[in-house]
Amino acid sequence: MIKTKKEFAVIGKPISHSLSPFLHNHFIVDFEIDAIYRPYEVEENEIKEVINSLKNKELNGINVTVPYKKKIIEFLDELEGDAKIAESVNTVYLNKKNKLIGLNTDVYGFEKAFISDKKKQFFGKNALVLGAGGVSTSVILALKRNNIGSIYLSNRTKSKAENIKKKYFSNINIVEWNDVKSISKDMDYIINATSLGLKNGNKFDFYFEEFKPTLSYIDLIYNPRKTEFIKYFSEKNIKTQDGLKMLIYQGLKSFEIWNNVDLNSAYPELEKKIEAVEYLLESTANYIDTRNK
């Protein structure tokens, strides 16, 4: 068997509902470049051999994905921007000096897909963040980063709430998982960023009774796009957006420091581009289901 030139991979624990090695694949084939990108379930005592993987120059670059994005971090030399101040890594490299480091793009790609043209609705609003994951101290650092007025955080196990709290962002708010319900009526946008409603995972056991009509609800999840929450906001007329967006902005970005390439100067067109892409993927999780039932 011939070996490509590169490969990259995505790892984390559930893997199967990732759509990012079809994103990733899709532009390696559109800059002919000789790689691969594959998806890789993986146990918490694994990491260290897909690290070594790295280190060995097997692989050329991994994402990571729930829940490992703050497990990952005691295996790497050095943190770079965002990573240093979210402490959550999802993208991870070799450099010239045969270190190891870490990158988040889920604060870009998160400020691109939902906030960079609508800087100034975020202005003074309140936003209540579900999950104290990984990504949830991305989304606090870029929501504080485009003066959001007030962040409530809530998560099912209350002290990984109060440890973000404590350890990144003294002046957020802590709710009681059981009162997210009775401040929802305050909330301008409530950011779901836990894995509940996830494809084949867990979902909420509630539903939010009241909220402003100008509410705006934002579910990181990408598959399923339509989650129960979702669902349950488009049928009240709320606004909602799902993960999918942000999922290729943060994979993109990630594709550009691998590569060495600029998506910008490449595609003219760039959001264009994206919008393509995003049907694509859509086509596919589409696809995958149907031929899974």
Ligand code: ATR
Contents of the next structure:
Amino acid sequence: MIKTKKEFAVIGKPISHSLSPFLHNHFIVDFEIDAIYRPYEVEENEIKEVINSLKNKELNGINVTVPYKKKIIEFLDELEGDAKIAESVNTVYLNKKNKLIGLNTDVYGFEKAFISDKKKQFFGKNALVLGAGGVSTSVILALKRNNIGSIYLSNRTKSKAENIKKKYFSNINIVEWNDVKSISKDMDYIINATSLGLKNGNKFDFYFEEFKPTLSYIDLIYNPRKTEFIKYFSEKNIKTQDGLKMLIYQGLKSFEIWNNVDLNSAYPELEKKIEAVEYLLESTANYIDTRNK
Ligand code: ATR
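For comparison with the form predicted alone, produce the structure of the form predicted in complex with the ligand.
The complete assembly is shown below, putting the previous chain first.
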């Protein structure tokens, strides 16, 4: 095993679809940092062990993904910024006072990836958010912060959606999972924040049949990039966006925080760099797919 000064990790279950190790290790090499970033598939009862590795400095930072973004909170000392509001954590580090800090870079990632005009883009618009898991509160927070008109939230397990309304966002509308098809015609945005469509995961068992020609479909899934829903809507000339840009932006924010660097000053043309990295990650995912066949 390579021995490096620093080690970072992403934990989740499943984890084999994650492209975060390729993203982080690419920038670790670019910045000539003596570090490595590894994926770990962990069970819930193993989270404590990972946290201990952070405390005793065997690890220098962790990213947290499905299904532990909320679960991780009980192991931490403090939440900062959006992690506090959304009660969802995707980035953890040990600060100088030896306190375990939980951060949320998903809200930032969502804004950078999907919002081009902060003031106008969502103003007066209707958005349907599917899913009430760990990333949903981040999506809702980003939409609200950017002046969305109305939010409709639906989840297979309705009580989880109701809980989000009760605890965090009292003025969102809860929609029965079986009724999402019937409200789709009034939506300007449909955002998939469930794990439906994830590689080797379950698929949606319905299609949206009625929708505005101006609808935008956003899928937070990035592996595969072309989920069935992305394919379905693209064939109908609906604007679609997948989750790869969001993955990159949320990951780079973690990278900046852990390594105390500023990407904007490191890359004069950061957008171009990000496009190249997007291509690299897509090619990597395709290569892994072909190799595993
Ligand atoms: P995390 O909290 O980290 O996002 P999660 O809790 O597993 O991870 O969230 C996954 C989301 O995908 C949930 O909204 C889940 O719905 P439930 O709350 O009903 O479990 C949704 N999801 C997963 N599989 C699904 C399926 N087969 N049909 C509908 N929704 C599904």
